[in-house]
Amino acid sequence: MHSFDVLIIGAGPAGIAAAIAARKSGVKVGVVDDNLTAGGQIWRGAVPRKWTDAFLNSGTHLLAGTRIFDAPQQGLLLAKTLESLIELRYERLILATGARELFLPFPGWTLPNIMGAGGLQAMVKGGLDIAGKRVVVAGSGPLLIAVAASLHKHGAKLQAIVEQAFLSSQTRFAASILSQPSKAWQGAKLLWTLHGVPMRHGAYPVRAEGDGRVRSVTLSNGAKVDCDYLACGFGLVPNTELASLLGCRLNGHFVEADEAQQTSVASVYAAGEITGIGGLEKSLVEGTIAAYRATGNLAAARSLDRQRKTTHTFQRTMDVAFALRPELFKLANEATKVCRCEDVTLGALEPFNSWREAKLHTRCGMGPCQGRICGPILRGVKGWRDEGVRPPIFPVDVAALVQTSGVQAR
């Protein structure tokens, strides 16, 4: 059992910033992350030196490789490591659980070597040899450019960058960030790195083909592009499962938080991508504010209000510029798999009127990912919403569940 004054879930930028800020008040701070290293999806194990040093020297207790699966009572979370069950008790909780990539199905999307844009980037950073491989990067959002630049740096032959948003929307977005020199400069550098790479605006994949792995992708503009890899992501989906289990109110897809990053549940704060997809700066400032508020350092928190508002303006601008077009949710046909874990096709779901009904008859959403991939897909394609989150929010072995019953009985 571990007890903390402030417990932070997620060791991405928001979680790291929160830990550093909370420790300034001298309280006992713990950070839990299911990855083996800190950094989250944005930094992916490559945390900038100044943040690494501050985090490691802060005295924060990091529980890496640890996954929360239940919240049986106020002030208590249950987690699982590879070896054991862990009880985590806290006075105040900061949720910085981040986001995952949104996948949208189209014929052939389950072929080997088709993966999320960020997923391929992570695999390359982890040692996958991409040098000389033909790669198409497709989907939506600024992440595509960052991923493409990273793959190019590792020697990939970029066949095309395919953005579903129209060029006019992207131009307005680019103009809007001129008032933020650091972002404008960062974007300009990435685009210069990709000079000469074909850019397809207002287009998206409609079909992938291959024998044993992807060999080509057909775009909505009629172009057919040969490739060895297709990195495809249509934005991000917030990881709100734990927040929902705790009873935090959602605003659309995101956790509702006020200017203090306080959720609808007392002593529970939220920061980063789970409150809105807004990038690195938003995650850092929200994590810092949440920690200052959680530890009573109100003056320090208020000093960041203007910075927080700036990041929220950027978030809203990005939401408008890269809003997904309705036709993207109509690409799958009856034979297209929408639940990859249980091999459930769109046609197999036709007789049903809700996700719960579909689960009972087809096991859609009941595989290892627990609906994290097909849930957002079915929300867009069928208009279905999950009717509630129940523990365990991640798959655990029976032994852990037996131990859990013992914990709750105490």
The other form holds:
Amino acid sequence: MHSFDVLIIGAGPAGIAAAIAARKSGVKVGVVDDNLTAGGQIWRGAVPRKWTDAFLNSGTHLLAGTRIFDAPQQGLLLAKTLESLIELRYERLILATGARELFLPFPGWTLPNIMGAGGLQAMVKGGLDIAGKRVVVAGSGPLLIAVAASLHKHGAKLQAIVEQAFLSSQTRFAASILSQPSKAWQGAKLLWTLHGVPMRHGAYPVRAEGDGRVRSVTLSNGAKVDCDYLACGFGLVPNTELASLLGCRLNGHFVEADEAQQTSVASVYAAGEITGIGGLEKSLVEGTIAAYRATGNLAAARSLDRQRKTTHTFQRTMDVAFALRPELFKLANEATKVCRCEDVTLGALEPFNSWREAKLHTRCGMGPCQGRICGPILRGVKGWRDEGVRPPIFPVDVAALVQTSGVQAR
Amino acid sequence: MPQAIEFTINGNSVSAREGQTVAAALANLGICASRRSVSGEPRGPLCGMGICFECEVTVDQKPHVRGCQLLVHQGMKVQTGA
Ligand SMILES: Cc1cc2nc3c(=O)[nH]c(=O)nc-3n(C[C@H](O)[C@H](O)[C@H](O)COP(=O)(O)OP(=O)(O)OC[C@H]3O[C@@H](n4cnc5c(N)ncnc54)[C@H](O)[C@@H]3O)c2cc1C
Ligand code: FES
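So that was the form predicted on its own. Now I'd like the form predicted together with its partner chain, please.
Following is the full complex, with the preceding chain placed first.
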């Protein structure tokens, strides 16, 4: 068993920043992440020097390859590694569980080699050799450009970048980027890297074809593009399962947090993408504020309020610029699988009025991903909401649970 | 230079670079599908970050291991298509 004064879930930018700030008070700090290395989605094990040094020197206890799956009582979390189960006790908890990509179903989307945009990038960081491979990057949001630039750097042959939002809706976003010199410079560098790659605005994939893997993708403008990989993500959805399990109130899709980054549950804070999708700076500043607040360092927390406000303004601009078009939720046909774990088609959901009903009859959303992929799809396509989260929030085999003495299976 | 890791996939000897995930190593060897879905469709990695379970393989007889969250190691036995 491990006990911490401050326990942080998620070692992405928000969690790392929180750990560094919390350690300034000398308290015992632990960070847990399912990934094998710290860094979260953007850094993935390649944390920038400034942050690695501060993190490594902070005296934080990192538990990598460790996934929280239950919160059986106040102050206690249960986690699983590949080999064992562990108990984690805390006085204060900071949730920095980040976000995942939004996938939307269209005919052919389950073919191998169709991945998320961030998904393909993560695979490349994991050693996938993309050099010489023809890739189409599609979906929505600033992530597409970042991913395309990174794939290009690794030698991919980019066939097209396909953004569903119209160029006209992105003017304010562009203006807001230009008003921030560091962002403008980054943006300019990315676009320079990508000059010559066909960029389609206001378009999206309507069909993918292949045999055993994707071979081509047809776009809404009628173009059919041959490819070896389709990297397709429609923005990000927050990982709120643990927060919900703890009873934290949500605000829309996100975890509600006040100016102290405090959730509706005492001693539980939230920071980063789970409170709103706003990019790296937002995660860093919220993580820092949450930790200062959790350790009673009020003045230090307050000094960052203005910085946080800027990131929240940026977040709202991004929401408007990349708002998803309603057509995107109508691409699946009767035979298109909506739930990939249980192979439930859109047609099979027809008789039902709620996700709950559909679950009972079709097992939709009851496979190993526990609705993480199809939940946001059902929300958009059917208008169905998920009701409540039940433990374990990740699959755990029961034999392992029972074996571990002192840990109660529920 | 990263070390070469020797292991087997479906009984065939293969090699990958140290530090690669099992999911990436499979893709580099031209194996796009890690598993079969309940209706028998071939499936490969989707999210790359441990969420979707499409990259599941059997490793040293342990089923349902996410290939994107596991690094290759010497002598491991990977089974796809389950
Ligand atoms: C696939 C992907 C790729 C991205 N790539 C880029 C990019 O290239 N450039 C860019 O600017 N932005 C990128 N983003 C956006 C990026 O998420 C943010 O800019 C930033 O990383 C968010 O930081 P965070 O700390 O809030 O969350 P994250 O970085 O998402 O970190 C959250 C961490 O929590 C862990 N976690 C969640 N639940 C549990 C649990 N139950 N138990 C244990 N650990 C858990 C996750 O493993 C993860 O490491 C990407 C997003 C995604 C989803
Ligand atoms: S690719 Fe999604 S869990 Fe591995």
